[in-house]
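As structure tokens, one chain now follows by itself in the form predicted on its own.
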Amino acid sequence: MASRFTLPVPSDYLFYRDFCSYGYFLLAPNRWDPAARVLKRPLELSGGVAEVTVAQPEGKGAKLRVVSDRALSRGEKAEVSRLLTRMLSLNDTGVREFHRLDPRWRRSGRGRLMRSPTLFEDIIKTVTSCNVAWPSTIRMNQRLCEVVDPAFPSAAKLARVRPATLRARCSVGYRDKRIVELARLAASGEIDAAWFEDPGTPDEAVLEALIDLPGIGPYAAANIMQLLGRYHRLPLDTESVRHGRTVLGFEGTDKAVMARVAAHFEPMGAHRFRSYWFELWNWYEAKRGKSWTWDPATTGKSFTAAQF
């Protein structure tokens, strides 16, 4: 028997807009239905895997309606609420300040960024998104869910998988050993999610700890930081250079353009990434329509500039 319950959201929260705000919404095990504006995905809970369906039929500010494919205990409902709260950034208190700094996004309401239900999932998804084309990122995450765990592999489960298995069956390439090393660190508690998530932990300490992790360089660390709600750093890459030239009109070498992009968003302070990202996202949407209309099987596989 299914369980049904609701989840309160901030008054400015619009599910389809705010969930479809970052590319990870297209990665397994997320399944976005653009016609119904509904999310389905399995979650690993204390009593086992449950698939949840999330929607907001009554519109902005209305409670989310959550339906599971099996009966949930009171504790499991609390787990689902906690995981969705993180995933949907429902506790993000910085949107109003961001809109004051960059009022371009006030009318559209853009401000919150989706992420994964857990920090570990965000770390692995970041590893699978570096130095590779977007379709390959999609494939890696799909295979991790098909081969290891449909709810996305936990650290404990990935720690028990042989690197060679990940390479052969999940198409992760050179990332195989790094993924297993990260899983073992997380499973042992050496990657302490609570410490990383604690707002009281200094940004520089978080950055240093991330860069110390296997397979995490400066770009990946900056990306994971924004997934932690620490938006003051920019994960600059070839997309940033393309954006600097195409949208901002900067000229020069790649290095010079990247430096100018960083300087351009400096006035946004603690909200640099939000300002940069929504400008970038707006360019994608101008090419392919609003992100919540993207079919994951078609447009969702080609939303990067290289594919355009």
The other form holds:
Amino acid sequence: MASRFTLPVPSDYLFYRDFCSYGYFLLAPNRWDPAARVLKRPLELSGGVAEVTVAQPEGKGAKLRVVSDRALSRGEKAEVSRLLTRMLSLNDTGVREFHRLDPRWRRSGRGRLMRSPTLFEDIIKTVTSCNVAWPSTIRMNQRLCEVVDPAFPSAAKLARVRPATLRARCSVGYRDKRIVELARLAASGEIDAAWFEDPGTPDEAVLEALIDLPGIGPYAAANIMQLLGRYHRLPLDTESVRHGRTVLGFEGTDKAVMARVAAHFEPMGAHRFRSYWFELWNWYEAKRGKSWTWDPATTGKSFTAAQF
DNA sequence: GGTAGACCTGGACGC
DNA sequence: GCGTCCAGGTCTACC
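Form predicted on its own already given; the form predicted in complex with the DNA follows:
What follows is the entire complex, opening with the chain shown before.
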């Protein structure tokens, strides 16, 4: 029998807008239904996997309606609430300050960014997004869920998979050993999620620790930092260069354009990434329509500039 | 400290 | 249908 419960959200929270705010909303095991504006995905809970459906039928600021495919204990409902709170950035208290710094997004209300229910899933998703076109990132995450665990592989489960299996069946290529090593570090506690998530841990310490991880370079570290709600660094990549040239009108070598993009967002201080990201996202939406209307099977595979 | 080249995959392109 | 080229960020070796 299903469990049904509600989850309170901040008064400015608009589910379809705020969930469809970062590309990972299109990656397995997330399943976004653009017509119904409903999210379905399995979550790993203490009593086993449960498929949850999340919606906000009454609109902005209204409680989220959560339905699971099996009965959940009180403790499991608390787990689901905790995982969704992380995923939907419901504890983000910086949106108002962001809008004060960059008023362009005040009217649309853009400010919150979605992420994964766990830091580990965000780390692996980031590794699968490096040095690869977006359709391959989609494929890798799809296969990880099909081959290893439908609810997205936990660190413990992934640590037991052979790199050759990941390479052959999940199309992760040379990332195979790095992914398994990351899983071992997370499973053993050497990657301490609580330490990374603690707002009291200094940004520089987090950055240094991330760069030390296998498969994590400057881009991936900055991206994981924004997924941790630390928005002061920009994950600069080829999309940043494209954005610098086409939208901001910068000229010169890739390196010079990157430096100018970084300098351009400097005044946004602790909210640099939000300002940069929503400008980028706005550009995608100008080409492809609002992100919550993207069909994961079509537009969702081709919204990045490289696919145009 | 800076840089060249290897690492893989899949899509685009030419034949 | 096949072969070749290219994009993408990280890592290592080398200067």
